[in-house]
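What follows is a single chain, given as structure tokens, in the form predicted alone.
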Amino acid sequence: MIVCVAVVGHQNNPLYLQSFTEADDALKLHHIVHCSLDVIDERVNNPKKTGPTLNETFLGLLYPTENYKVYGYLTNTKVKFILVTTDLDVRDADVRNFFRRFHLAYVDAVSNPFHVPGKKITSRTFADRVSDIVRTFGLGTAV
């Protein structure tokens, strides 16, 4: 189950963060997202280590915690997408499909002429699309 998705700008400023849990753990999820930024920067700035190449946008599993697994995705414009899930047996194909669909929704949201680049994403349409993508996560659906 996905508990949180986040979009972080190229200057590590939060653009969008949505929690999908009933519990009041927003601060904990903010901390997890913030910690994942260090892992993303380490992977991007040290490409010699094993892992995805620089032209690979899917960063894979960033780090596991006791209760969560954190996955990352880096766009060509250095915008970071972060996925926090409680599932311990998530398939890479499902996560890649999620990020591909999430990226398409993000592109549509920032292509809106009324969106100011670098500012938080407040579009209700984007939030609804993200909720739909999260709801269908792991069901093998395509775009």
Second form
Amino acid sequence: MIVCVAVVGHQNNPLYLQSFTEADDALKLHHIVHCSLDVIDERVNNPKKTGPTLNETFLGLLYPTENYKVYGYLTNTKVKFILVTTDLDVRDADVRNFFRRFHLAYVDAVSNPFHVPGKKITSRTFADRVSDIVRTFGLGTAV
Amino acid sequence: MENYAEELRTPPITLVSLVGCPELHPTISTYLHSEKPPINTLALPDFSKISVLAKKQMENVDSHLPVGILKRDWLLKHRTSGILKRDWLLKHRTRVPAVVAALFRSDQVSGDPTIWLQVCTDLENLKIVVRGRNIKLVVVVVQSTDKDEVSEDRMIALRKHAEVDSKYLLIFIRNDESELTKSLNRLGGAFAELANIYYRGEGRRIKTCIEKKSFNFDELNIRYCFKVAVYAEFRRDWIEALRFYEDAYHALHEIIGTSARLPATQRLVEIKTVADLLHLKISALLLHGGKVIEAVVWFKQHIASYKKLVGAPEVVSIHWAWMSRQFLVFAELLGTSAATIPSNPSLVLGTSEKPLTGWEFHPAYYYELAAHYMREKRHCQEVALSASESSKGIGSSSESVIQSIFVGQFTRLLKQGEAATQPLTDAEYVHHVLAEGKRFQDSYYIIALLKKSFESYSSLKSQRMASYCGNQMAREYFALGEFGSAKSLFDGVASLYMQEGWITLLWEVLGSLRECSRRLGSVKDFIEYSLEMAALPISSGAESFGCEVYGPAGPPTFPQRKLVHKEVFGLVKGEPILTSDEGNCILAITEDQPLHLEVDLISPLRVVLLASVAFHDQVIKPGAPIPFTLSLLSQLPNPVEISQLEIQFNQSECNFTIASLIKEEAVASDIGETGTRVETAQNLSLLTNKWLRLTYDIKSEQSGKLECVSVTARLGPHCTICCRVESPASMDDLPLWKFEDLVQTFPTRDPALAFSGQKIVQVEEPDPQVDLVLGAGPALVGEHFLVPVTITSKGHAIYSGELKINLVDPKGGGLVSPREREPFSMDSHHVELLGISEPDGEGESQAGMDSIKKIQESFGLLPIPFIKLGDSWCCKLKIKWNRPKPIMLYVSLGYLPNNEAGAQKVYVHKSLQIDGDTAIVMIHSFMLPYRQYPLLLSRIKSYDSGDSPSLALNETRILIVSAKNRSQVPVRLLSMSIEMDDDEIGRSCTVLQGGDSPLDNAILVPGEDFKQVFTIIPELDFPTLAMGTVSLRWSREFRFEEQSHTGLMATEVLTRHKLPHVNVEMAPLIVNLECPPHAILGSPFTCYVRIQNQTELLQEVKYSLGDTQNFLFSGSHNDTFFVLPKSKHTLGYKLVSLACGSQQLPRVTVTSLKYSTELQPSVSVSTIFIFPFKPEIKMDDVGSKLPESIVT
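Switching from the form predicted alone: structure of the form predicted together with the partner chain?
Okay, now the whole complex, with that chain kicking things off.
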């Protein structure tokens, strides 16, 4: 189950962060998302380590915490998407598919003429769409 | 790692034993220890001590045997009541040697029968001990030198007695250095070989047990595998060791569910302890073998398989402590083998099945998780303790619980000092664990773990991970009540969160910081953190946030922000706050300790109060009012009432205060004494995200920069907040709020001002009230041109005035001070400032002023005396042009309008362009006497030598010098003369001034010419003869009114005109035409052609005469004749004119055959006027010299 998705701006500031759990771990998820930025930074700054994934937006598994897995995605405008899931067996293809759909939703949201780039995303439509994508995660249904 | 015994942490080292010859033991053990691989030595001084090597006797078991239990059963039970014996490994490392060396001195061996017998007995005893454990034996005979040999028989006897192979009967020579080394080498080699055999044999023995499955208990399988692995390690056979450790590990894993030997809880504890031990060994072997990926994968599996074995709920804490230890140990192992981590790209990816990430190769990750599980442990323990305390107190009986002989087991010690033990029940064990746990300071342990993680992450430059650890450390300190440490850690974390705009995280940290400040009793910090919190961009309503996780901050909601705001403003207004829950101390702002907050451009409090000032103009006159807008913005959730605003400028006299209208009276009395300006405003209340704009006029008397520096707002009776002022044009976005989707607001109503407004305004200099007049006029080259400068005071008296004069080339690119130029450059000498003449009659301070006056070629500095209001003062600048050149004259006057101390200098600048003109232009021309033609050979030879005129020696030449006035003013000529250079011309030629009349101060009006005629007779035959210089003295002619008005005196100017060099040469022939100036119609007249030969040679001359219809003439048309040397030949013609008027004479052509040159006079020369009749005019004076002046 996806517990949290986040959009992080290119100054590493959160633009959108939504958790999907009932429990009181919002703060913890904030911490996880924030810490995972370190991994993204390292991957971006040391591209030699990532070798074949150069120029790829999908960053893969960032780091495993004791209960979560964190995946990352970096758009070409240096906006980061972060996914936190509790599933232990996640197929890469599912995550890629998720990020692809999420990216489309994000592009639509920031294309709104009333949205100022670099500011937080407050669009309700975006939130609804993200919830929808999260709900259908791993069901294997391509859009 | 320190929890583990030394033998578990390090690989085992072979142990050998030395018996006998104690004096040699240090030498041998040092040598063996430095061997590679090292060998440890157990040294026994003599053979009486060999019993320590023997197997433990079973007799003493009887004393511990519980009553009614058979010895065999007890032994069996004893053997199988645990998995691993605690001291087994230690025993093999320190007490059970692989090899025993019996050392005998050679004299002992070769001694008399009694000694020999003793040797044999010792050896026999040793053999008995050794055989029980399969220990290998080496016999060493110690000789002092290689000379004192033992007899062959004795050696054989010894070997037979000892039952050793001949190669293990060694000779050790100790007194010879080289032999000693050899002996030691031999000994070391034998030890290594035998030890290897021993450990292999022991391993094989146990391995066969495993293969035959000759054990009844699974525990024994584990124990056997462990032993085989240890023996393999002794042999440094890492691969086999690893394989058997893994076997042991797997076997252990299998008995988890099956074994029923001990009470459930203790069983699990034992299994986990052994698993921990085996895992430690496996990890260490893998990591030291460089197999980092395998180690990490192994670790993950290890954790995955044991993580769920939590155990009974009362002792969950043991499980978490165990988990924590796993992570800590692995972190430490990883840390020690950090150098061997390969930076292989595939490393990060791991296998495709189980991808690994970069962090899993860094100890920091494991330290952090160790801390995490430790926290879990503490939590569970607290729960368990509270449960047990509520039910029953923990008895002191747990004190007698000790570790049993098996790893991971605990027993109760029945009697102090004896080995009588009793197994524990699970309940007792839980008691014991809880009691132990109570003594343990978990928090500091957690902090230590986090600190390691923090340092490790920091060194990896993973600042966010590091801050996460820092945050957790700070929370631990906070929980412990060490608020100082907590605060410094929280501060570091907060700055990162603030920088990156993680509001929720920042909220939590600030809440903790605020609480720390409250507990520490720091009012200022408390207020700052509270204000920061209240101004965070959190707008969500009250949701079901768990208050617990956010610590003292409470949930990050808008109502909570308002609450914080209310609380802090209560404190600011004077309501004290308790610093701790006990209420023995309070936070308050009192009159004695007023609070002053500073907000600068980088302060986090910028969101609390942001001040911007925009002047409505960029430049103002001194004393003129300029409006400016002060705008204040706050993001605090509730309106903020400001009772008074103080605005500070860099010119302190401009400072003023704005008071709220409501509190005006109180404030006015407060600040009335200081005498500063007080304004009032209707409303000084700041609403959330709404600019408070206040517009006032400000006046500055002082020229220069006027800058608004800061604004101090009074929030409470003793609390002020000082805010650095920013310009709207260069204002940064608010931190944190810049990411929020807010309506953009401008600090000023005028959007243009919001983009361009500055907090700085330039105050101009005061306007001068003095006239500076420069007289103008065309300047002439050479004269001392006087520029009158008149200073007239109109509105200011002039104190300590100073006049600066600059002469600048207008093409030279603006006003460059000539002082900066090359002082002797040619350019600056074209025009010179010669001096300044001051008006007469003001000489009272003349002497003093002269010394101050500084005049250079193009720069002058002149002090001006005091000039009363309405007076004027005049001086003249004396400027001389050496060449015609336009210049720009800059004159600037600086003065003080009054002689008060703080008066500011006022400057007046004037400039004037003056073109220096050349007044007189002179040209000259040489002329021949009329109708006289000297033959100049240089003229014939080359036509291009005409640059310098050629003159004939001793022949008269006429020089006409003409001077033209090119200026716009009349000029009076004083004299004109030719001056010879260096007396040369005095000898070379005679100059006669033509026209005997003097110049008579002739006035030359603009454009007029003046001509002067000179006669020159060259007297020296010289190709380049200097002719000298024409000197013309003149002066400017002032009109009468000018002269009387300004009192200017004309200066005499000398203009020189250099005459060219001339070529003087002897003329071989001179032809003169001679004819009357006029003739009368019909009457005959005679013309002569005189040819003078000046040479020593006979000259043949040919001539011809052309016909003309107006004249009749007598004589031959052409002829050739000879002119004798130094003589003259005259040809004469008689002519009768046939027509009147200006008539052309017959053309005569004279040809010198010798020089092949022909002379044909020009038409004008051979023209004559014919009168019809004899005119009635007097023609006495008219000579043939100047005919053309009459004709023209």
